[in-house]
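One chain comes next, on its own, written as structure tokens: the form predicted on its own.
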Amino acid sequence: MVENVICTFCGSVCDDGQFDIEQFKSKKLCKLGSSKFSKKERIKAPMIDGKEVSYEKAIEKAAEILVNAKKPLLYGWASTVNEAIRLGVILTEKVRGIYDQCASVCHAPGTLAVIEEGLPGGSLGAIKNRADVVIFWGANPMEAHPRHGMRYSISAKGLLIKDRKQRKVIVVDVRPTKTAKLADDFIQIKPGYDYPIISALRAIISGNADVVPDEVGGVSKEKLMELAETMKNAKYGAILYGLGVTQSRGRDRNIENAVKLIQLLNRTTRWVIWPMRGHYNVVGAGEVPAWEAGYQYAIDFSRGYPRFSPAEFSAVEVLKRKDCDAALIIASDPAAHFPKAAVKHLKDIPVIQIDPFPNMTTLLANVVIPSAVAGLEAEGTAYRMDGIPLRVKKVVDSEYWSDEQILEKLLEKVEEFKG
């Protein structure tokens, strides 16, 4: 039995798993993590146009596609390790392509808000030990991050918070969720009214309650006054927000407004705000290119230097505009999640896929390169959703190459072709 296995499914990156090598079975992980660490259908071998080939042949073909493209898109990265992402950024610059990652269709508006306002954040450990009020806003961790509540935010026992009775949990959402059923208070709001509700809370907390109407976004003024009072009286509070905020009307402005609310509260008490990130290393998919090029996503290297413009260089916009002539997709499945117009162009250009598991993108990929599962068959470094770096382990041996190994060889081959 291998102890302290680190799960590589969601952004919680739980580090207390167990894995029975003889039975090939994980313990202590949630259903989502257990599913990833189980025997399931895999891409059996590297393929070119559906025919099985060696890793070397597939990588050579992939390099040929990237070198011959005028502007390739290199997309995904949220479910692989930092070492692979670093090579991916270098490769993108080498082929003068576009680097984009999964956050561009989920939490990227929060990144824009942080650029404008900063982020009054704290670690999950601090929330576990200190938070007496936790607000989940547009987030449903009981289904997306099943062990988050137990380990950090709902029933977690910490240094100062000894049991569930000492922590008030509030859910703000447009509909009742599984997390709302565990909360002390559920506040249902109208879809798209996050911004005015946050503004009303800021007005009340700053002593201007008289300008707040009797009802805002489906929430009565009385209820908003009660919520504001709870927030002011918290010793350590945390807003943990999800896609219900970043992908609703207002997007990055919602987060900017929420950060200003936290800044206001921090004049008299202590509050933090943090996104509930989805894929296990989506933070690394943003942080690593930020080290290398200064930006977290939607980076265009076609002029030989990095340019950042989310409205122009995000993967969906590039594909809809038909502004790329090849694509490398790693650890992602855009064919299943992107808009129809974007997928249509993906079908019309050469596509390289690197992934442990078959998915919709496999069906349209010209070159398919199977990879080892990080955290189970390959090691590396990943950032937890609060930015804490963790070293994921290699637990079992595998015939599959790691993402890092594949990208290293691909980069070497591209450099060889370019001379």
Contents of the next structure:
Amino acid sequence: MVENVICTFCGSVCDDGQFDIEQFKSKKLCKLGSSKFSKKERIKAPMIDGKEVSYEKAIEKAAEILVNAKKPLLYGWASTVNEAIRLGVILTEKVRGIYDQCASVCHAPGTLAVIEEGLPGGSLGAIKNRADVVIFWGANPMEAHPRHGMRYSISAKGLLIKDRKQRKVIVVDVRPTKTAKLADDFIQIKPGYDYPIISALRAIISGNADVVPDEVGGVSKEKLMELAETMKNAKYGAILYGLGVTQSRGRDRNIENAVKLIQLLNRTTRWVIWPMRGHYNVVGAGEVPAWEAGYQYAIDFSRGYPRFSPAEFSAVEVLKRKDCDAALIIASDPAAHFPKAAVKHLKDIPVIQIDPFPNMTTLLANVVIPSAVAGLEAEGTAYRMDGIPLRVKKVVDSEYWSDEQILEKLLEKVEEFKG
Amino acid sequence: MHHALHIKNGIVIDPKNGVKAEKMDIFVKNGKIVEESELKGEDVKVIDATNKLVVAGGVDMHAHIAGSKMNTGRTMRPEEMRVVRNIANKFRAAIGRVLLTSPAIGYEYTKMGYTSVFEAAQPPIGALHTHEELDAIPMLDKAALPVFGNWHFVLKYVAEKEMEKLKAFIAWAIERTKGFGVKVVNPGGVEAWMYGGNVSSLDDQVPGFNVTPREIILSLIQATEELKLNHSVHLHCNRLGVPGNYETTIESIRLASKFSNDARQVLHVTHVQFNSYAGDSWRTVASGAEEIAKTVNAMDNVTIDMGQPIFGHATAMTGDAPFQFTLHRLTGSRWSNKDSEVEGGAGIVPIAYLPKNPVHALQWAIGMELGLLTDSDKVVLTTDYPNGGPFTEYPYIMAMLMSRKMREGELEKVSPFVQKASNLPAIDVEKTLEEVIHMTRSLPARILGLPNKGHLGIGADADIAIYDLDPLNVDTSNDFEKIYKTFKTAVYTIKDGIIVAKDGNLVEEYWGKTYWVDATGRVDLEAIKADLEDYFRYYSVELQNYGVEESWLKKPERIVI
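Form predicted on its own already given; the form predicted in complex with its partner chain follows:
Starting with the chain above, the whole complex follows.
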């Protein structure tokens, strides 16, 4: 039994797992984590156009595709480790392509809000120990991050907040979720009304309740007054927001407004706000390019230096505009998640896939390179949703090459071809 | 790659070894400075340094170059990223105005003749992130100082007067974070911020703990001295950025009088400019620099660094989270905050220093006053990058320290408020070239406790900068433009005996070392085992998963004490 195994499924990155090597079975992890740590269908071997080949051959072919492309797209990265991501950024720079990562279709509006207003946040440990009020806004951790509540936010036992009784949990969402069932208070709002509701709260807290109408986005003024009062009276409050806020009407403006609400609250008490990030290292997929190239996503290197323009260089936009002539997809599945027009272009260009598991993208990839599962078969650094770094472990041996190994070789080959 | 070098006919200034502008030859082998006799039979590359200044590579002991707050700054400020410094080819693409990318940090320091830079605030739980970024900075030697002043373990041990446990904890924490020494940021104040407060004096009670900032500082100095760490306590004082704070700073500096150490200071007070304000509001604010300089000069166990603001863009980022919120409210600018577990916090706010803004001009003047009025053996040149401005403007500060004429010219451009609120216009001190070389090389190396850095004696690391300046024929008072230009771009920067830059062009990508200090042999770690296990229930990571292993670093250099 291996102790303190670090789970590489969701952004919670639980680090207290156990893994029974003989039975190939994890303990203590949630259903989602356990499934990642169980035997699953794998891509059997490297392939070129469906034919099995050696790693060396597949990597050589991949390098050839990248070097021959005028502007390749290198996309994914959220489910691999920083060591691989760093090589990916350098590789993108080398081939003068476009680096983009999964956040561009999920939490990137939050990054835009950081640019507008900043991000007054705190680590999950700060929330666990101090928060007497936690609001989940458009987020449903009980289903997306099943152990989040127990470890960090709902029933977590903190130093100053001892148990669930001392913590008030509020859910704001468009429908009653599993998390809402655990909350002290559930505020159901009309879809797309996050922005006006946040504005109403700001008005009430800044002493302008008179401008708030009797009802905003399906919530009565009375209820909003009550929520504002709870927020003002919190000793240490946290808003944890999900895709319900970033991907509904208003997008980045919703979060910008929420950050302004947090700024206001901090004049009289303490509040933090933080996104509930999805994949286990989607944070790293933004942090690594930020220190290597200055930006978190949607980065174009075609001029030999990085440029950032989300409406131009994010993967969906690039594909829809047919502005890339090859793609390397790693640790993600755009064929299953991108709009039809974007996927159509992916079908038309040479695609290289690096992933442990077959998915929709495998079906359209010309070169498929299977990799080891990080956290189980390979080690490396991942950043939990709050940016806390953890070194995920290698628990079992594997024949598969790690992402890091594959990219190292690929970078080497590209350098060789470019001369 | 590792040539032996013969640097011929240079004019050497090496304050540590008492070399004052002497024509000398320097010999290098295997990354070290050696006697000429050692080069027999070697393939020697000769560098002609005739009439050129030869000095040790620059040592920056206090800059923010890596870690989550730096990266949050980059994320928050894409406008900082439009300056292109290097296009990808043999070297990495490098961009950034004041906030640089990691490759750009390595390259720009190198072009300027700097070879070692210390990250001055590492959140302990984020240590791995800091090291990942340090490992992405080419060329330089590096290290990081973990932050202790608001960590619950520290508050607990100080309150309980458990000195042995405090020492064991510090040794444990520095080993786990692969850190270099003890950084303290606004002791007690950041914990108070967790409930919206701050501390306003050295004797305020820290909420939830029976301790005061005074007790925290004294205990950490005592523990650091008893552990005999290379570097002393590195203190960012309480009440940063508040008019009237110079009194708190002086009180904090005087805490060092209880201690002594023959090899180095027992307290280094950092970016003192931000803690040198007299008056009681921004209307009545004035310089308290003279009093602070007097206090430091009168003590033999305290050093400071300037934290000189540079007019133009900057980004405030410190572990002093409550100050950052104050700054956000003051400027209305964007604000990021980072509360971390039970360890401390941080904040990030963009700022621009404007010459016509009375407060900014005063800050600029105070930085200069500190640099001029403090003994050159006790004050290090810094901008607290990127808080006071870019490190690339160090040559501006060097030239200003050496030339009253230059200062007079600059004073004409700034708010006249400076004339009445500071003494800068009346100061006629002009530092010598040797003093300025000391303030940027030998002194920071001594303060950090790195005997092989900052000088050119036999056995020193072959970190060398050669500048196109003949110290025997330069009038530093009048030729300030030449001084500025010269120190902007070294003719040669040599790191570990390898030529890494020449005439402002990068020559070879090289990876420096990361120093870390291992003091675990001096303590009984068993003494804190139960406390660690108990307290880690309040962490969000397991004790076994906390920290950084040496093998995860690119080029670690363990210093065992």
